Amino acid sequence: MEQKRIFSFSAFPYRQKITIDGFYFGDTSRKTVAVVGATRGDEYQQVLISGLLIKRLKQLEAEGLLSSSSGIVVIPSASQFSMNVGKRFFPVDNTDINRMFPGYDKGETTQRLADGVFKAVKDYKYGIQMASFYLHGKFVPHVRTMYTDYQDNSIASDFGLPYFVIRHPQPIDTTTLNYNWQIFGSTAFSLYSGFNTTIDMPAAQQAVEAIIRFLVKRGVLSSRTPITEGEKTITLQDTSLKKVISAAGGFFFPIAQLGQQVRKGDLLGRIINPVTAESSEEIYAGSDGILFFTCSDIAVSEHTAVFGIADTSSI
């Protein structure tokens, strides 16, 4: 393993510079996988899979498991100055690293920081980001990619996550990673576990077994890895993703289990007056499926999207 810093600039007097490290594994001259971490404040998990993914890696490679053929980089944070700062994004303009791909190395700070991660990350073959939501929630553990004809579907299943989402992208989401990855050639995946705000060991390391699963089904580590089979993946459109809606403010409390099977009329959750301790709300799924999202907010305001479901009905 190598550590370099592929990142630096002087933004602010009296403050320390911004700095970008990567971690390299294998040959350097080989641009194979590419995985990338944090890119916003909050994204604590993203850096805990990072680090647990290049403690791994070390080990690995160590043990002489990786192809001499094939070169991996991680880069586990691209935003340690708004974690330092407690701020999901920048906190000198409010703006998001992830909404700034391929970056303007002239442009904004977290332009530039977008430039700096995209030059070091751009060539690769392979790209995995550890991706976070807008809103705060849980996910089932799930691997996305953005169609733009570019994607390689057939491989996502080598995660052996039980799911695969494909997002038909918006206009807002031609600026992200992913999608950047792809419009220059690589394939990429974004890799959604656990929360973002707080850390869930078990599916930090679920998601570093994935990515591990990943590199031996595509050569990258040998196939005396030590590795689980992983499960059996399901496709989904991100259209068959249904929001379940609050229509009344107050304390949330889910009830129904992410992962679990709901039909149509399920009690999902409650929302609870917090001045009276009535019931405001009964919530209930609205078609049948998979229970995909789970909103982990305390306190919620009436049109949030508390859960999300998964319809599956046509798979």
Second form
Amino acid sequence: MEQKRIFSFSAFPYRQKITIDGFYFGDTSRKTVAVVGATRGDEYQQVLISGLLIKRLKQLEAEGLLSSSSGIVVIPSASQFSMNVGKRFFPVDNTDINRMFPGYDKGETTQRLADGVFKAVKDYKYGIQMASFYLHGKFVPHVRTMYTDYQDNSIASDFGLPYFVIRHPQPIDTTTLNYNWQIFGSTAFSLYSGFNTTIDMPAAQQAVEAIIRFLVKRGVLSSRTPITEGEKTITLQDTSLKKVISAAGGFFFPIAQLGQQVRKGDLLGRIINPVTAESSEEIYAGSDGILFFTCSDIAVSEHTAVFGIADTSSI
Amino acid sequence: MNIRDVVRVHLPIGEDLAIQKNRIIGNAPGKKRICIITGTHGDELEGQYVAWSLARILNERLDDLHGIVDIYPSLNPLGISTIERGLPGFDLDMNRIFPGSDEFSANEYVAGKIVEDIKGADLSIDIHASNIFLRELPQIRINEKTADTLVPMAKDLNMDLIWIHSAATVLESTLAWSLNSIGTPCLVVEMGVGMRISKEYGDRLTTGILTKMAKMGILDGPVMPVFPPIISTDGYVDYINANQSGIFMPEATHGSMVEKGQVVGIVADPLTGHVREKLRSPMNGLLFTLREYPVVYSGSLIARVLGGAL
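Return the form predicted in complex with the partner chain of this protein as a structure block, the form predicted on its own having already been given.
In what comes next, the whole complex appears, and the chain from above leads the way.
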């Protein structure tokens, strides 16, 4: 393993330099797999997954299980500046690095950061990002990609995660890392695991296992690498994820468990009036499926997407 | 006084998020409708003055008014009231979630109702105020894809500049794009600076809006003379970005003409007393954007200069 500085720029007079490091494995002249961890300051889970992956790859490389014709880079964090001050986005102007790709080296600060990251990870055959969603909540662990006409759906099952979601991009998605990876020729996946701002160690270990499994299936790691058998992957279009919208504002109490099979009419959760403690709304499933997303906010407004149900009926 | 809800959503505890508009209906005959919209970003306050000023004037001139003026003073009242640029508790910039949808969460739902409400207007004007970092000369920004339709409409608004900028996919989620794409003309005004009100600019835009209304046949009465704007494309705009981090101190005046090589400002290091960087104009031209907030990082936008034949 080799640790290299891939990006740094001028330090503010009373702060240290902003730096981004990459951890390289195998033949560094080969661009096989790039992994990017946190791009936001509250993505603790995503940094941890990257750290655990680096630890595991060091071990596997030392054991001679890494293909000599492959090169891997892992960038655990592009957001240390934000993480150190407890902000999700770039603290100065609140811009989101993951809305700045492919970046611009003569542009604004986060465009330059994105450019630094992108130059280090583009041209890799496969790109894997530890992602987080713009709505507050937890998903069933899954791998996801943007529909771009360039994506390769056939190998998503190599992660062995239970679900693969194909997202049809909105205009704002065109500046994400996943989208730009694909436009520039890489096969890109985003892994969703656990919450932000907290650590879910079993989910982190599951994500690392999924990446190792992918690397073995793709021939980057030897078939002698010990891996657990993954799950059968169900492919879902994002249009088959049905949101359950609250009709009341108040305190939200989920009842149904993430990953649970639900039937239309099942009670999923309640909204309580915070002042009277009376129930304002009982929230029921509008369709059959798997409970795929649960909002993590306690205080919710009317018309909040409090649950997402994956319609698996057509599969 | 005719204050109406555009959309109302219950917040968690004892309050509603209400997007409101002031509908001013003239006493004179006419069916045209013009919408004045502002407050998408909670730190941009220049439009507050224009909304207030325009409502005051029109309330006194109802007999001259043909048709309807809808004034939307705040699309993001939670942001304005909490001194927050974005939608509190939400990751995405409000001006990146249009046209919104009933099928998404609360903020996208609100965005959808706003578009629905403005749809069909003869003209809409979306007033922005840069941000807290940059001060802008009064200008109208128009996507090149809509320039043929919108540039003639923008000339009467009494602004210094019409900037026709290139199209980018990500901008297709703005309010202006969403409205223009459904055939409701929308002009985007940028002027002044965040968290402040520049009365002179607000008065100029108010005059421009009244002039435009007169030319559209919505308002009777004398037409005030307005400045003819400079019309430019990206090709004549150059950017100055900091390459060092520190404290920016301007040496040129906002709105002045600068020469190629002229020092626009410096990046200072208060810890050592050194000048880390001198930032120079890349060409002769008008300094129409200038850094207002002194803290800068490598990459921070310092200024924009408009060149070409001015």
